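Presented below, as structure tokens, is a lone chain in the form predicted on its own.
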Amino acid sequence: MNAPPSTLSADLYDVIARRRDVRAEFSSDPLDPDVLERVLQAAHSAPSVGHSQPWDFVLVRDTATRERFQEHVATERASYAASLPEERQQTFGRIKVEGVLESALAVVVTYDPDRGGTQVLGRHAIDDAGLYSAVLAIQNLWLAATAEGLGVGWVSFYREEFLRDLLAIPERVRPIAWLCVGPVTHLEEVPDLERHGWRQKRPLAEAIHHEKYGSH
């Protein structure tokens, strides 16, 4: 039988739990500086092919250039509106994809593959081990905002050429997740995907298989 987890270890996994990707639930509380420190510190210890660390932070408070981002989305999401069947619209349509204009902030993570120079070690043979570094840093950040009482929303409905511009990003460099981050009122107990009927969580079993793919 195994051993219950440690109290660290228990909190750990309440931690992946509870992680939920937040848009509705932003409050109008400061973000702590000292609370956003330790957050993209964490980020910061993520690990990354070659030690390579190929991620970047841009934080962006002012209103101006999130509105700027804010009707970008708007525009994205209407035009993914409108290539859906008439029931998934009326679905989609009752689901908030954002928060960027109610988070105390946004963290605009970038990935530079010129970081580490021209032989990473461990990107011989799979170029894109250094853009899954970046997205380790992503998976930290978002963890350690969970443990610290805030919430994170992973806004996926922009070009990245136009989000390269508004933030005047090296044209080398790929802007990959805009966070909206900051303080919540709470944190929902089932993902809002789940809540609105879009799609429901796969059981894990159907995740599995041994020895080759697709047996179960």
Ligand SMILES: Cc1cc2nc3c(=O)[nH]c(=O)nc-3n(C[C@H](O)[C@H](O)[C@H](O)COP(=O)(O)O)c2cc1C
Second form
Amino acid sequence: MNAPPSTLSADLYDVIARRRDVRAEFSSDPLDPDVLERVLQAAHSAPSVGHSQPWDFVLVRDTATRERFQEHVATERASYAASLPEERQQTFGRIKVEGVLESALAVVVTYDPDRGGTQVLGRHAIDDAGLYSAVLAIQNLWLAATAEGLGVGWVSFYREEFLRDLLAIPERVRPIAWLCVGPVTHLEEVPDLERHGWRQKRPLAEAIHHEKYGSH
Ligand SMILES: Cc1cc2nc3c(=O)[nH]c(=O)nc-3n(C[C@H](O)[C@H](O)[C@H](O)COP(=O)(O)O)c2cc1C
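Form predicted on its own already given; the form predicted in complex with the ligand follows:
Okay, now the whole complex, with that chain kicking things off.
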């Protein structure tokens, strides 16, 4: 395979490869406000359907709020664990699923379906295109944070109503991610779920189909 054509693109591929979901590697170092601003600017530069920019970022630093969220996550984790067969429960027991109290900051990303009015260009047939846009902001944030040497951990073990109440998010707005963000000691090379034998990486060839779905 040919090498990437320039240093810039090589850097991008390198960041993509180094990005990890972080739970256990957050350090107690402070988060530089200028770095945070750049990372949020990257998130805010994401493409969006009809240029609707349906995301918002709630920055949560308060320890009491984070503790309440972490307790809720622990409850959700327990109810998920209870749904697993015995052998999977044991594997899951070894996996940390959040660094809510250890990360320097939480960034809760929300999706406002009303942003951009009632006739968002490009959402008339696929309403979810709005949600896809907000997720792209998260991916931008994740990659920019990785480039800055930070870690990000996406926590989805929560009920939307709980997080809405906790952060005074309006009813129509969906909290789509609690992101633990902050300095880290290091990034693991292999995803935690692979290292702990939960699920292995799927070969790219399996994900590529030629002409029709299912044809490899
Ligand atoms: C939508 C979404 C939700 C996720 N929720 C959680 C979560 O609640 N807890 C967790 O530990 N990891 C969560 N992850 C991280 C995945 O487990 C992780 O991306 C995957 O195992 C691959 O590892 P990597 O991101 O380090 O490459 C989530 C990722 C995505 C994209």
